[in-house]
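First, one chain by itself in structure tokens, the form predicted alone.
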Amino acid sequence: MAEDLVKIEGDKATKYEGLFPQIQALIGDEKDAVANLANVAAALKEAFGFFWIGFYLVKEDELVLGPFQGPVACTRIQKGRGVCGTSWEKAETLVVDDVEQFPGHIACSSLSKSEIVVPLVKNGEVIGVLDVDSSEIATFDSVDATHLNQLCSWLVTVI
């Protein structure tokens, strides 16, 4: 049975840092894939308070919804559109301040302000992507791009 996670003080960095080993341990050894992501969101989301976080998973031509925390979001999203379709052609982290300025921003929910994707790549393939919305302009930064890289290279070596 999963331990309730230690609430971390400080700045975001130092809350990333504290969630890092829970988020190990919360794993541990279990395999499969959609517990793990599942749990990875649920720890973000408590440990940050994010408007919505969640996995897109690659299947076949799209992005498919995985794992969320928050409110109903967009079932599939193609390759190249939105924030998180973009990160997928590009492989690569995407931060947003301002999505209404981003060139084909797909609005899951109007209350969503900010974003950042990160990519899931494994085997030099990208296999889904974590994204995190904020209600708030320019949320996230290169602290949040650092500790979310590392985060997500790590997971998909144990997913």
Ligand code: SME
Second form
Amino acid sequence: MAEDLVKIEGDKATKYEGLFPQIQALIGDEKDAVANLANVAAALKEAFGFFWIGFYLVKEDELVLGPFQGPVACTRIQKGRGVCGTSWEKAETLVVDDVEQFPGHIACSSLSKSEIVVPLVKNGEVIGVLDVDSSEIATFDSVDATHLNQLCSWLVTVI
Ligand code: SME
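Let's see the other form, the form predicted together with the ligand, since the form predicted alone is already up.
Zooming out: every chain and molecule, the one shown earlier first.
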């Protein structure tokens, strides 16, 4: 049975550092990808209250919506399109302070103002992306990038 998450007080880095071991304990030795991605999305939503958080997974030549928390979202994204498709194409983490300034940004919701996308890289190949959206401008920085990259590097070992 899943334990309730312990609420971590403090700055953003402290919250990530407190959350990561709890996510690892929550997942334990479970290897089901959908179950694990769903719980990671829920844990991040619960800890940080992000507007939208979820996964897109590479299926053939597109990203297809996976487990997420938040309002309904676009189902399919082409390689190189929007922030997610660009992160996939470049295999890079992208931090976007103002989504309206990002060429080709895909607006799943007009309330989304800033975004971070982290590729899920397994055996040298991008298998999906983690997308986190905020309803405020410039929510994400190198602290989010560092910790979400660390989370995703581990996550690919359990999906
Ligand atoms: N804004 C993203 C699309 C996904 S949604 O925000 C959930 C993009 O430009 O790739």
